[in-house]
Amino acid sequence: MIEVVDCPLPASFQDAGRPGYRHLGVPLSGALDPQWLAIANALAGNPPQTVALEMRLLGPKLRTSTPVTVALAGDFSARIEDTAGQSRPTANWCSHVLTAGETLCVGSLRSGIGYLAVGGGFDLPPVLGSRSTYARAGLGGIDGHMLRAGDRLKVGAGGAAISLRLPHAPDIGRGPIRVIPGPQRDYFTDAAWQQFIGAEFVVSREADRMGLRLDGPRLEHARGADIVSDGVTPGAIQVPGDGRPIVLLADCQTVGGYPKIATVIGADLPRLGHALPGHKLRFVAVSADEALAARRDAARRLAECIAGMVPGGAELDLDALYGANLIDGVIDAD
């Protein structure tokens, strides 16, 4: 068991989400950055889509009652305290073996979001095929709520007492966010489209797992700001009547009545999961073929990243590592 000693800011359990239920009004949810989720699980000796803890800004303090392997994917300030009160720093992009009674203290996150995986995964009941927390509807995780002090987490079977690390931190990506024109592009003036792909936007304080509202030039509608509500997905960029774009993320609603000027391509959507208030963004238009090529390239780079893991300590169970089937399901981008 793992006891949550403290959790100063919201953290949630996330896996690949619950696809296939949008017709019932159930959002996808799942990790904001599926690639970093896969890396955290690979470091812990798990399959890539095993449920892990997604954290933002500041992490929790966790005490284990049994030996457990934990892996940190992200830029953390963290340390491990032993039963005598002595502490040692923990490296990022690495797995660590905690003995019974030790406490992992996760401090500030400099990477926007980060993931904590445990060997064997967190033993949580699936809800509609996923263990992802969707707190607005009380689905998944621990009784549908965000992590809080006093929670007790059972670790699943499997995994191994291993220590692995990445030689280099993965690159989140730089440059403009790539988009393809949205289904209601014709609801906006040509001048608004040129502003959208040419101007700089800033992530406002209205930013969470549901979406990011952007500050910047107001985008002018050519045919009004309302449409008959239709389906929306993560990555869609809605523009309501005030002209301020809203980029939808993993916990977004399933339908919406605002026109969508563009859609963020899948390869770049994880970058927006790391965006915090004050973060500056630019957009650039690409073709559907370019979007598919970017997705395949992202999958290739992820596979190479995982394949490049090296031993991080003395303990390494190669049979368990190879048996975890780390890359299967990650590189199929079509």
Given for the second form:
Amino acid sequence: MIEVVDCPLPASFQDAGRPGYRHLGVPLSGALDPQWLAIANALAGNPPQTVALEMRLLGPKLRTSTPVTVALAGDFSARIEDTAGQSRPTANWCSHVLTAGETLCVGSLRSGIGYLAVGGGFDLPPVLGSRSTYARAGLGGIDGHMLRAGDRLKVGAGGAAISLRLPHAPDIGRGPIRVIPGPQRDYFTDAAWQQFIGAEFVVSREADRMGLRLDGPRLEHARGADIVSDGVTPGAIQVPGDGRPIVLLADCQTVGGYPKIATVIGADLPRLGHALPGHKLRFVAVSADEALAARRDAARRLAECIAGMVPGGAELDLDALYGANLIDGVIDAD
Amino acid sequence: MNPRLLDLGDGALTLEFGERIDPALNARVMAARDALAALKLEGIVDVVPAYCSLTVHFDPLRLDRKILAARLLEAAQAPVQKSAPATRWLIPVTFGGEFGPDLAEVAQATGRSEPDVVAAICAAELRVFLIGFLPGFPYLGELPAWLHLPRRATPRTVVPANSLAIAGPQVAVYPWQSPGGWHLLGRTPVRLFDVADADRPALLAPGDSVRFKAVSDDEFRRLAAGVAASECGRKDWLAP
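In place of the form predicted on its own, the structure of the form predicted in complex with its partner chain is requested.
All chains and molecules follow, beginning with the one already shown.
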């Protein structure tokens, strides 16, 4: 059993999400970065899309009453406190074995989001095929609510005491965010399109698991800002009447009534999940064939990354971590 | 207008039959959905019907986009079956007062009395065009033209769950508390989404028909208590 001692900012449980129910208005949900989720689970000895904690900005403090393997994916500081109050720092991209009575304290996340997996996974009931938290409708997670202090988390059977690490932090890509134009590209003037793919945008403070509102040039509609509601998807960039684009993310609604100028390709979507207010980004248009090649490339890199895990978590390879230029590569717009 | 395909990223395509709210277009959407389902294509993730379009979410690593596009354009030609609505529902609602705070404003804006507004809403046989926005949230239409109003200038940050609301030609019932800009006219005791019913968690489905029945506040409270105690449910809301 793991007790949540403190949880100052929202954290949710996420797995592969809830496909198959969008015709009932149920959002897809699931990890904002399924690749990092897979890495956290691999480090914990779990199948790739086992449910894990998705943390944002600041992590929780968790005390375990039984031995448990925890794996940390992301860029954040954390430490383990033993029962005598002594603490030791932990490395990221690494799994650690906690003994009974120890407390894991996760600090602030420089990577925007991060994942915490436990060996054997969290023992939660699936709701409509998924354990992902969707708090608005009270689905998944712990009784449908976000993680909070006092929650008691059961760990699934089958977890082993293992210690693995990645020799290098994963590369999550850099350069402009790739998009496919449409479905309502024709609702915008050509000048608005040129601004969209030519200008720099900044992630505003309105950013959560539903979407990111961007600051930058106002995009002008050619045919009005209302459409008859049609299907939307994570990555779709809708532009309401005020001309400020909103990039939809995992918890987005299933249909929407604003025109969508373009849609972020699947391979680049996790980068937006990591974006924090103030991050700058640019967009570039690609074809469906290029998007498919990018998906294949991302799957191959993930497989290579997981195949490169090595035993042992104690040694912190700072050179490799900093050399990977992890965070600068996340979202900057060069 | 011929059906056309729109790109929604690399993992979804939208088949569009037109750009207006029209039961005839919505029936073609449903026919295309059924024709596509019959093909049982591997790699389809979600199929989402909307007013006049069908969005297919797929895994491009398992299903070739060009093959899906060709199948969708074929499915778009599927003939519409002339059949009765899938299911007819009669949903109790208490109108006005604390449960319908915008009824008086809507009556004023349309130049009719409050009972006239309620009578018009209860007289309309409404089609479920789609389920979307929130789990189980039905978009119903269409209202008589004199009741078409723009959304509220300032959306409410909190619309209570089970509120009946109108905007333009549309009627909706909010299954969950949420922000919203529609006009709130009443409240229903009916539960529109229930994961306990795993086979059909959403009460309503596209193509169903819905009528509303005005009930008193006392009757609303009695029915709501019955729903909470699982003494009444789904079958009690079927039209006689």
